[in-house]
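Single chain ahead, by itself, as C-alpha cells, in the form predicted on its own.
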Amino acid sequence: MKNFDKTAIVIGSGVGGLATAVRLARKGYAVKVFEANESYGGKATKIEKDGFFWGFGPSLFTFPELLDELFKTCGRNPRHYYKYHRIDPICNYFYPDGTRLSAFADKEKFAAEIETKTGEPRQHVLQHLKRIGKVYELTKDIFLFNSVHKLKTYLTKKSLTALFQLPLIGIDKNMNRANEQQFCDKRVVHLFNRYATYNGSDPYLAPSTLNVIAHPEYNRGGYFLDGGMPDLSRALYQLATELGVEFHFNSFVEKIIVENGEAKGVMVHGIEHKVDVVVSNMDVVYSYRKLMPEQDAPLRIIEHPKSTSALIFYWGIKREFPELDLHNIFFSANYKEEFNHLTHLKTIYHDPTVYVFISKKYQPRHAPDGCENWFTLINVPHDAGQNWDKLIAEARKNIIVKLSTELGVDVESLIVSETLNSPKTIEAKTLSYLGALYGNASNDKYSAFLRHPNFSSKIKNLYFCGGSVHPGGGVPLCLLSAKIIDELIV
C-alpha cells in the first residue's frame, strides 16, 4: 500500500507529461495533472471526422523498447495496453524525375534498392548506416539518456571516449556537406538530408551529427502502433490512472508558485495547489513568460532561434492508391531552395516536399471501405507574423498540383473531408511557442547544449519535460525526458 507522503503536480499531459506522471506515481508520489485542453495527449491526440481517423501529430513509432520499459518498470505487461509491429517498407520516396524507391526494413535490401534505382553503390549506403549507428552508441549516454547539463554525465568512460572522437561525431560540418561527401547521387543526399526535419532543422546548417536521426529507422526498425500514435497517449493515460494519478482537464495553470527560490505549487482557476514537486510539460518559453514572469529566464535558451513548424491537411480520400504505403515522401525539385525559404525567408516554397501518411494501410478502421485517410504535411516556418491565410491557400493549391501530377489523378476531386492544422492552430492547441514543433532549432553545433535542462538551476523542486527541453522533440525523446527527471528526483 503506497503512503503518498510526497506530492507532485505535472502541468500538461503530452507524452512527456504523461510519462513523468507515471514515473512519479511509481515512486510513491500523489500526482495531479492539470491539462488546459479537454483531453490528454498534447500533439499525440486524434482527429475523427466523416468516418475518417487521423493522429493529430506524430506518425512514426521508433524505439518501442522505451515505452515497453516504462510499463515493465511499473510491473505491467505492455502487450495488455498496446500492440505494435515492424513496418516494411519504412517509406516510399517519389522524385520529380520519376524515380520511385522504397526504403525496405532490411538494410541490404534497402541498399540494393538505392543502387538499382539511382546507381549509388550499395556499399555507400551500408557504410553510412554503420557510421550513424556508431555515432549513436558513442553519443546516446551524453545527449539522450542522461542530463547533458550535469557534470557527472561526462565523467564516465563512454562519455570520455565520445569526446575524444569528435571528428566522427561530425559537429564541424553540416548534414548536407557530410552526405554529399558520402553519396554521389543527389537523390540519395536528399533522402538522408530530410532527417533534419525530424527536429525542425535545416540540413544545410545543422551539424552532421544529426544524421544519427536516421539510425532508429534503418538500424533498429520503424513500427506501427495498432491504433495509431494516439494509442500511445491512451495507454500512458490508462497506466497513469491505474497508478492513482489524478487528472484535471480544462484546467489552465495560471501560475507556478515560487517562494524563497523553491517551487511550492501552482495556481489554477484562482486556487493554490501546494505540492513538493512541480513539473512543467508546457513549452519552456511559456513556462517562464506565462507562469513565472517574475523569475529570471535563461535568455540565451529562451531566445534561441526556433524550429520549423508544419502545415497539415487531414484529407479523407474517396479512393485507394496501391502505389502508396504507410509513409510516403514526394521530394521538391530544389531541396536547397525549399530550406532557404523555410529558414531565411520564413515563407513556403512553391514546390514543397510533401509527406503523406496513410494509417488505413495498416489499420482498416481508420477510413471507410474504398477510401484512405491522408495525413498530408509540409514543413513550414514557425509563426513570424506571416499572412497565413494567403500562404495556406497557395500551399494547398501547390500540394494538390504536385500530388496530382505524380499520381496521375485529380486529387482535389477525391477529397471528401478536410481538416487543417497550421502554426497558428498548433500554438493555440498545444502552446508550442510560435507554433514551433520542436522548440529550439538545431542549426548549429552547440544546439544540443542550448536546450533547457530538465531541471531549474535556480528554483528548487522545479522540473521540465517534453519536446521543448532536453533531449528534444519527438515521442522517444519526450519519453526520455521523463526518465531523466525520474533519475534527477531522489
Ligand SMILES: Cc1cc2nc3c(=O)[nH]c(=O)nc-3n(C[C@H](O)[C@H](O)[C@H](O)COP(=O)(O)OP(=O)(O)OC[C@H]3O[C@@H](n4cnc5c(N)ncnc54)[C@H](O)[C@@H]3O)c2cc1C
Contents of the next structure:
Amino acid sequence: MKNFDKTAIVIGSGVGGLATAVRLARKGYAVKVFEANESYGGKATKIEKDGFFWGFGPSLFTFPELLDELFKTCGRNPRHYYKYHRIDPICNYFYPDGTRLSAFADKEKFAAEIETKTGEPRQHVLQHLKRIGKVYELTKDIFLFNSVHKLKTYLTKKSLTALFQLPLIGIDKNMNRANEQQFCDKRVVHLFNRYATYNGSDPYLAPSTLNVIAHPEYNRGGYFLDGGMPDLSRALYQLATELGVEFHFNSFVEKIIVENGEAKGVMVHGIEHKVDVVVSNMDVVYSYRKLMPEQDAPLRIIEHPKSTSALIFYWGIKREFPELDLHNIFFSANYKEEFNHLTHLKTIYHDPTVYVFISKKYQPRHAPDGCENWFTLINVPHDAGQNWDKLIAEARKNIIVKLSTELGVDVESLIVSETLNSPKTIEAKTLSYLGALYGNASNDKYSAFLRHPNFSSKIKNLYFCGGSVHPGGGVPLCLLSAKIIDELIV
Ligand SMILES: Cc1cc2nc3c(=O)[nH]c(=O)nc-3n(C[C@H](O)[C@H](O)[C@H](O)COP(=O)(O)OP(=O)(O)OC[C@H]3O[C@@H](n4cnc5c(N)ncnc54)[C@H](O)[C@@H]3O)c2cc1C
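Would you generate the structure of this protein in the form predicted together with the named molecule, following the form predicted on its own above?
Below is the entire complex, every chain and molecule, led by the chain shown above.
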C-alpha cells in the first residue's frame, strides 16, 4: 500500500480539476476530489439520448501534445487511453451571400481556397498565419505556460524580448481593426474575427493579440478525439483513479476551511476534511462568494465583466448531409451588429452566426444509421436577468429558418431528438458564474492580468485551476492551469 505523507483536496472534476488531481497524485499526494455532480467532466461531459451522443460543451481539440505530455509525465502511453486524428477540412464556412469555403488543414491549400472563393490574395492569409505563429512563440511563456503573477516569469531572455516587442504583439488595436488592415475582403475579416469567440470575447473590443487564437488550428492542426471531447475527461478520470485519486460524487463542497491565513481543508455535507493543500476548480467568483465569503476577494478580478455564454440545441437529425463536415459555421450577415447585441445590448441578434458540430462525421457510433447528431450553438450573452424563455424560443426559430434556407430543407421536420442548454442551465450544471463559458471576458488589453492567479496571495496552500482563472478558458488552457499549479507546489 502506498504511504502518502501529503494530502490534497480538489473541488470539482472539470478538465482543470481532473488534470490537477492527476498531477498531485503523481507528486505523491493522497488526493480526494469532491464533485457536486453525479459524474466527472464538468463542461466536458457527455449527453446521451434517443440513440444519439453529444459532448455537452467543447468540440474542437487542439494542442493534443499537452494531454499527451500529462500521460507521459505519469509514465503512461497516451495511446493506451485515447486516440485522436488530425481533421481536414478543419471547418466549413457558409456566408449569407452564398459563398462557401473550406478551411483546409494544409495552409497553402486553405490560402488558395480563400483566394479562389473571395479574391483575397493568398499571400495575405499566409502572412497572417505566419505573424500569429510568431506572436504565439513570443507570448506563450509569459501568458500561457507560466504564472503571469510571478516575477520570475518575466526574468527570462525570451520574456524580456517579448516585452520589447509589444507593438508586434498588438495590444494597441482590436482584432477587427488588425484584420481589416490585413485583409481586403469582409468575409475573410469575419473568418478571422471569429476566433474572439473562442474565449467568449468581442473582436471589436478584444486586443489584436488574441488573433493568436487561430494559431493552433491553422499552424499546428485541429484534431478529433475518437470518442469526442468527453473522452478526454474519461481518460483523465481513468488515469487519476489508477494513480489512487479518490472521487466523491454528489458531494458539493460547502466551505473552504481557512485558519490563520492558511487553507486547512473543506466542509462537505457538514463534515470537515482536513488536508495540506486545497485546489478549487469551482468558478473563482463562486469560490470566494460561496465557499469563503468571510475572506477578502480580489474585487477587480471577480467583478471584471464576464465572457459570453452559449445557447446549444443538441439535435438528433433523421437525415445525413454530405455538404456538412465535422465543424460548420453559418455566418451572420452583420457580424458587427451581432456583437453589439451580445456585448452591449446583452441580447440575441435575430440573425446569429450558427455553429453546427457533427461528431458522427468522424465517429459513426454517435448517431443511428442515416442520422446525424447536430450540436447547434450560437453565442449569447451571459445571464444578466434576461427573459431566457422568450429569447430561446425566438433564437430557435431564427436558427431553424437560417439553416433551412442555407441547406434547402425544412430542418424542423428532421429533428427527432432535442436537448437544450442555455446560460441558466450551464450555470446550474457546472456552477459557472452567470453561465459565462470562459470566466472573465478578454475585451481589454489588460485582460490577461485580470484573471485570478493559480494561487492565493493571501491564503497559504490554496490554489485555483480551470477556465475561470489563469491562463483562461478552453480545454488546453485548463490543462495548463494544472501544470502551473504542479510547478507552484514545491
Ligand atoms: C457550450 C460550450 C462549448 C465549448 N467549446 C469549447 C471548445 O470547442 N474547445 C475548448 O477548448 N473549450 C470549449 N469550451 C470551454 C471548456 O469546456 C471549458 O473551458 C472547460 O471544460 C472548463 O473546465 P474547468 O476545469 O474550468 O471546469 P468546469 O467544466 O467548469 O467544471 C467545474 C466542475 O466543478 C464542479 N463544482 C463546482 N463547484 C463545486 C463545489 N462547490 N463542490 C463540488 N464540485 C463543484 C462542477 O460541478 C463541475 O463539474 C466550451 C464550453 C462550453 C460550455
